[in-house]
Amino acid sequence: MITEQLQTIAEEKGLFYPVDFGSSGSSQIGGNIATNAGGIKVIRYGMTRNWVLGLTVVTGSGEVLHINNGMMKNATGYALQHLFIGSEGTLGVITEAHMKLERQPQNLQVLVLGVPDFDTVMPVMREFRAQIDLTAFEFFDANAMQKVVDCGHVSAPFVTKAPFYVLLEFESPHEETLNQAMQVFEVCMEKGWVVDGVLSQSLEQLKNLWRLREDITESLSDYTTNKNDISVLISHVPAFINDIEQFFAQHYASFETCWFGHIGDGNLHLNVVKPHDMPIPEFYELCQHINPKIFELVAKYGGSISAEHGVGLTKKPYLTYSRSHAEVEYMRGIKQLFDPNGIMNPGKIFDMA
């Protein structure tokens, strides 16, 4: 089942199914359960993990488990459901799921803001949340949304210019609520946090705020990048992201960097774009002293080296940044376990051998 189509039925019947992305339209749910995908909307709702109240899945021996039934509650021993959950098909296939549904949000508002730098990002996070139950927080820098506007289909949200942005989605069931969130916009103003702001004022408008950060990887599409998806925790984000901009300014000052993300749970989308004038296989070379360099720095944060995109073959090689031995040991077993013979999707993750 496309996701977009779970949405779609959720909403026929009054509901909400909250996990949300820019791929929507053609990921899978059993896709998204088994790299436990995230996306836009995880700051209020969490990852898929949070959704998924049961399996059934076929294992790699070929024995077909039946796991929690769909309950909310059950205290039987391992929840066996959530080994499953993010194991990118290395255990078994997962042939149904049952899926926790939600209320419909009511009246969402998007308020797109510029901040002077990144050191205000989280100020403004954390005066927001103080006050108002954020069902979204995402930023994106210059160099990513000018990306967007070259696209043609959006333009700035306002004439003020600034080097990063971000994009609050709150509920708004009653005008107590939008005061609210005016007043502490007005707030951030006066604390030099904010440099200039837009609410949405229609439904279209809305659309085409958060436009400006989920057509951010279709803009980027026309050019050669080296992508990673990273995350460490929310209080390290500011000094993290300060300390690979220097290693960028020191080492690889030709380099656009291009930075968005859901900042709101410390995932960060680092865009390294290819200088025009580089030869593409003297870039990719380059980018394979790179990926170290920034995976040192993931590492030294207690960060992830993969997100919300799973591990798979490319990022094999650098899983000992983000899992230690120890942990690599007990996912070989467990693997052994469900897959004795190894034909679930073999060599992803980690080597067996």
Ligand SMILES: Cc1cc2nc3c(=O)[nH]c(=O)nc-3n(C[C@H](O)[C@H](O)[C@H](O)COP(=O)(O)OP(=O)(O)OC[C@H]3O[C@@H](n4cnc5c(N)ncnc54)[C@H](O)[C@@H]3O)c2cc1C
Second form
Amino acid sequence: MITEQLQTIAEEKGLFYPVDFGSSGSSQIGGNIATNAGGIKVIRYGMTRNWVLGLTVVTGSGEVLHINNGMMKNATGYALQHLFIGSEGTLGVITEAHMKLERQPQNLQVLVLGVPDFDTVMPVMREFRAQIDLTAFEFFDANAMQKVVDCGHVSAPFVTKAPFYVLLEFESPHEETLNQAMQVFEVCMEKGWVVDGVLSQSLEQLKNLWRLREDITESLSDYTTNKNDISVLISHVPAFINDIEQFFAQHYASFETCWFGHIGDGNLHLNVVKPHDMPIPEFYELCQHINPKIFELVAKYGGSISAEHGVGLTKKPYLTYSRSHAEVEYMRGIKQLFDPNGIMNPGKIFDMA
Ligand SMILES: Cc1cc2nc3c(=O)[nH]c(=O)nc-3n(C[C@H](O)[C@H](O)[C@H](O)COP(=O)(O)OP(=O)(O)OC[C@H]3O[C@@H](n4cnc5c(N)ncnc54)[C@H](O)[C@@H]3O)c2cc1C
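Target state, the form predicted together with the ligand; input state, the form predicted on its own:
After this comes the whole thing, all chains and molecules, with the earlier chain placed first.
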């Protein structure tokens, strides 16, 4: 089942499936579970893992396991469904899933704010979160937004230029919440944390404001990029970004960095764009040296080299920047148990030898 189909079916029944991202129209629930997909609403609703109440899986040895039977509570030993969530198909094939649904959000509003520097992104988030229950808190830099605007489908949110932008979404069932949001906005303006902002006035405007964030990945496909999906604790985000920017300024000043992501979860998508005049093979060769440096900084802050896109083949060599050798050894043991013949997506995440 395509992710969007589940969202639509839930909606038709007056309910809501909250896991959502740019590829919802093509990705499948099985793939979402196998990668523990996150997306744009994690700050409020959590990752795919939170919405799985039970699984049917076929293990590598051909056994069919019916796990957890859709129950909310089941304290009878290890919760095996969680081993399959995020396992990238390396333990077995997920053939059925019991998914939990939620009530529909009411009267969603989107606010896009321009912020003068990265250090003010987190204070803005804290100020809003202290007052309002956010359903999303996303960010993108001016480079990333320009790529979307250049595609010609949507325009910049306001005339004032800002180096960074944040997009907040919240439910506004009563006028009161909207007033509260406006008050926080004014406080942020007074403190100099925000240079300008726009609040959605219609469903169409809400969708267009979301496109500024959601279309970034697609707009970058016109360029040659080196992509990373990394996360650190929210409290480390400003220092981490600063370290990365310093690294590029010192060693690769001609490279353009595009930052965007689910900043409310400490999850950053860093896309490094190939300079115009550099041949593609040379760019990829340099990226072979750049990636370990990025992951060293991720490790310095105890972060993750893959926040929500999995490991697969490309991140496999770097797994130990985020997981200890002992952890990888336990993972090998688990794979051996469920997939003794090594036939389930072999060679992904880690090698068995
Ligand atoms: C534009 C865009 C935006 C995105 N934004 C986000 C985002 O914000 N957050 C996020 O988390 N992800 C994001 N993604 C990635 C997205 O999570 C994945 O595309 C999706 O979750 C994977 O599902 P899929 O059906 O495409 O799986 P595939 O890509 O087909 O497979 C992914 C993995 O799951 C395994 N697998 C697939 N089906 C099963 C099954 N039934 N049983 C066992 N294993 C299986 C495969 O072997 C593979 O290892 C984005 C992708 C794009 C293209």
